[in-house]
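Just one chain is shown here, as structure tokens, and it is the form predicted alone.
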Amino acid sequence: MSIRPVLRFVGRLLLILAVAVTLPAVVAAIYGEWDAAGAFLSTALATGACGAVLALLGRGGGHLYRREGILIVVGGWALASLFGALPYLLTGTVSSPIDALFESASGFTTTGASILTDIEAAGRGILFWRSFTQWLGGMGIIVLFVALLPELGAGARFVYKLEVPGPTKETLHPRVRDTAAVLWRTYMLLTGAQVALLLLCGLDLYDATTHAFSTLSTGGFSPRAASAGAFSPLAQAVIIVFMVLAGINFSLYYRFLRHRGRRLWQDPEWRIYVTLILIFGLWVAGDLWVNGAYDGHGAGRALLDAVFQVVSILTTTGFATADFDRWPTLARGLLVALMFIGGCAGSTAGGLKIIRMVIGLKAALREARLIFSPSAVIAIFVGGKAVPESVVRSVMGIFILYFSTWGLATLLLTIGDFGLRTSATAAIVTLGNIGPGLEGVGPTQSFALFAGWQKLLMVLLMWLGRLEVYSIAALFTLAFWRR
């Protein structure tokens, strides 16, 4: 394994990040927050200087292979989170480096879990940065890197596959760089469309932009203490639509335009995704209405809040229009079930992904049939196509690692006399990049109650969830470090 290409490409990634940090500096200056603007410029200088040093140290050395690709992806995300934490410290928003890292990692991984207890007391510049980090991390900082820099060469395909979520990694063009560029253009187009519609709904440019950043990235950070509940039902409906769009495989948009929609209706994951939204939305709304949770508010408000929270949790966005921790037990249970599913592969959503659930269920049913027909050769089909056995093994492996990690993290988070609901949902919402959980980490609470080492554990969970376990798990194997 050669470390020089890793240093070179991670250094260039930090240079791109340094340029990105200047945008919240401009926003802070517009609102007269000159100290914050200086903090962002200092962060940009520090990030750019470190990136330049790393790029120089790695200049001209070595080819990019699988081990180097894994280190670039994991190292890139870790360093982005570390340098992204600097503005929180330099502006005085938080005083603890661990809290700053937690907030930064939660942003870049689009988790949306926060340690801030008084969000609106923070400056507009730093709150813009929170949402902007989610937008950068939503489509993927490595995918952005691939789109902007041609120097990766053949190694671009591997690092692209490491970051794009899902069991299979579809490329839309022969050159991976072109695929990455298409994905980012689609992402920016949808972001611009949502900003325009939110402006028409009465939001100012700041609120419209920050909430579009957090919606399309399925991140959920909001500069408002009431989250999306601060806006009109019409604005909430717009956010629902774009959360749904963000949870769809982005390659489907490309195919939709090229084939005039025919391919969209044929995609089995998309059909299941829409069906889940409809069934769970009506189910939760019905439970709220039957139990009188919305007496005096009307059936329309119950339906809107139910659909909003179902979409928000399924897409792992994490916005809230109501304190769903106060909802009836069945409604809360349905939302927790959705936390383990997530959106579609190839979207900005977190979680295990719907297609993995489908493959895993079919693999389990195949094993049940093999009990009485052991000599049968049974292929697994999804959407009329046979799923390669390598993909089936990968899906089953990630299930084992995912649920084992969640179980162990839950036990560790109970230390300190935290309740099981708090600990279990804190573990799944950080691992699934969702945001709010139940009880102590509910939509009106924060993650500030946990000890420092537990926050670091949840930072690791966020990275594991965003990179879908395998990339980071590989670093813990001895074989990875052997020549």
Given for the second form:
Amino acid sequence: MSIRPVLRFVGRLLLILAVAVTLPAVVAAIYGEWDAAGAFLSTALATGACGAVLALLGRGGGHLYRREGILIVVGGWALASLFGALPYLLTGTVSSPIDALFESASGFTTTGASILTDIEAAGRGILFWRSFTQWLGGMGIIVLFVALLPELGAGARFVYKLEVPGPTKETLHPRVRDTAAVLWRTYMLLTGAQVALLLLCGLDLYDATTHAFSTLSTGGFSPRAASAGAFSPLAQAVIIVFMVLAGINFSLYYRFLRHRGRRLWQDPEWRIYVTLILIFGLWVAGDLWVNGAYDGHGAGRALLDAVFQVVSILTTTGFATADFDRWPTLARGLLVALMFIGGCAGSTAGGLKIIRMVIGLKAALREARLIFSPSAVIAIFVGGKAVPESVVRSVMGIFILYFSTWGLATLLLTIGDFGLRTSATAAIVTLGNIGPGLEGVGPTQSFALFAGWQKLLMVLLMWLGRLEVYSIAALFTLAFWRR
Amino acid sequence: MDDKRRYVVMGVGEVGLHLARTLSQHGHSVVVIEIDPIKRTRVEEELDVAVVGGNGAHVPVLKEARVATCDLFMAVSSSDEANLAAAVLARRLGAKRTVVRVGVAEDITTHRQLYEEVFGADLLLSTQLLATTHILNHILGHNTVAVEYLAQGKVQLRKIHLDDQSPLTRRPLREIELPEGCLVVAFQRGDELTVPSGDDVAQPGDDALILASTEVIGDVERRLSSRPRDRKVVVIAGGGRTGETVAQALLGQSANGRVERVKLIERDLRRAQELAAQLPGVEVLHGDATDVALLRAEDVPRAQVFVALTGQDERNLMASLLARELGVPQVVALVQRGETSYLWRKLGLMEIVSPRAIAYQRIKEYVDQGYSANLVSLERGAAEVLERRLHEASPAAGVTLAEFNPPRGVIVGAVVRGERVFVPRGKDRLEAGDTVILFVQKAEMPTINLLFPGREAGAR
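Show the other one: the form predicted in complex with its partner chain, since we just had the form predicted alone.
Complete assembly follows, chain above in first position.
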């Protein structure tokens, strides 16, 4: 393994990040928060300086192979989270470095879990930064990196695939750099559209932008204490639509434009996705209605809140317009079930992804069939296309790693006696990059109650979830470090 | 084949060897090009032909074989690429005609015209496709003698043999119910070709030439089949190219729902996985088709048809005998070494298909018919099937068929408009951009060239 290219590219990544940090500095300056602007500029300087040093150290040769690629991706995410934590400390928003790292990692991984207890007390600059990190992390900092830097060469394809979610990674263009550029352009276009619509709904530019950032990235940070609940039902409907859009495979948009929508319905994952939203939305609304949880608020409100929460959890966004922790048991159970599914592959959503659920279930049923027909050779078809066996194997592997990680993390998070529901949902919402869970980590609560080491554990869970387990798990294998 | 001619045969596998032997026995002069020295020695010992060593895709080798003066260049080696390259070169060097053998069926069904244009091939054939047609005849009780693919495979012209049970015989044509999109173009009795009217009656022993869209051809075949109703379970042993094509065809339109299940046994696990991925609907089994335990476990005894299509004759023989022993009523086998077919028959395995013998037969027909590749070109080209694209300038564009009133001896058989294929009636209008399939008797060719200006070659 050669360390030089790793240093070089991680260094350049930090340089890009340094440029990005100047944007919240401008926002802070606009709102007259001069201290915060200074904090952002110092962060930019520190990040830029470290980036330059790393890039200099890594100057020269060294080819990118798979190990280097893995280190770049994992190292890139770790360093982005670390340097992204500086503004929280420098502005004095949080005092503990661990809390700052948690908030920053929660931003970049588009989780949306927060340790802040009084959100609106923080400055406008820092809250903008929170949403902006989610926007950067949503489409992927590595994908951005691949789109901006030509010299990654053939290694680009591999690092790109490490970051883009989902078991099958189609590239729209022969050159992965062009694909990355198309994805970012689509992402920006959708963000622009949402900002415009939210402005029409009466939000100011600041709210519209920050919420668009957290919606399209399925992040869920909101500068408002009441989250999206602070806005009109119309604005909430707009947010629902864009959460749904963010949870769809982004390459579908590209195909949609090319084939005028004809092929859109052929994608099985997106059909299941829409069906899930409809069924769970109505089911939750029905349960709220039956249990009288919304008596006096009207059926429309119940339906809107139900659909909003369902979409928010399924797409792993994590906005909340209602304190769903106080909902009836079945409604809560339905939301928890959705936490294990997640959005579509190739979207900005987290979780296991619908396509993996489909492949995993089919593969498991295939094993059942092979019991009585051992010589049968059965391929797994999704949407009329056979799934390569290597993908099936990888899906089964992720299932095992994902659920055992969740189990172990739940166990460790019970230390300190927060209640099993708090611990179990805290583990899944960080691993699935969702945001709020139940009880102690419910939508109106924060993650501040956990011990420092437990917060670090959850930072690791967020990274694991965002990079889909394998690239980080690879670092824990002995063979990775062997020469 | 009365007059003396010069032939060059590239590649002496079974097809090439057969061809070289027969042609030289008929007194023609034959040059053989073969890359394999062992096969060369064998040819030199057995046949009275000239032998050139080397790869036929190289000009010096072609020159040494003197392709410039040959009447027919036959590229029938096992390599598609070499065959195609050799054919182009031979044509450029002056060979009068070329026959090219290719492996992949789709090359012929869908892209034949492109190949013929680019590589200047006069006859393009695929042993695998020919074998598949014959195997399907056996399985489905079809009587297809030959198939010609037109309009990128959207339209087929089939020559179907009419036996005494065929519903097409002994009744006037107008009383016979055929699906829409299908046309009986001609009856053929010996060398005589009649374009039938509604009152004409075919006799058992005749061949019918039927033009139909690929979508309905299965239905046509079913109605003309002697066994139209049964639904079968078919077990295929061997998942090579032929096995794959047959399995695909059995679940596709040509079988028209008459096959209930297809099981495919393949020995190589990787290949089996590949097949399972490519053939949804086919039950792929990994194992040895000569393993009795496997055959029993997978319910082979209850199948109606067993088809042995592995690449090895020994395996096919063993598997066929086992299947018959297990009680499968119909056993069809692929035999590579055609000369052993009498041994198979001795063992009671009557339904055998020898792809190379079929390919040889097809080429021989082509030579015997005076180099006319077309199915209906009889008596040295009395009639032809043409494929023409309708230009704006054509007088036939924009008029209904009734107004156009084609002369006797010309049938507008099918119109391909975009993805749609139909047999035009009197009120149907021909539009510029349509591809029309025409059945034309020789005398009317000049008229047709006037009405449908197009490439001279057409579909031919």
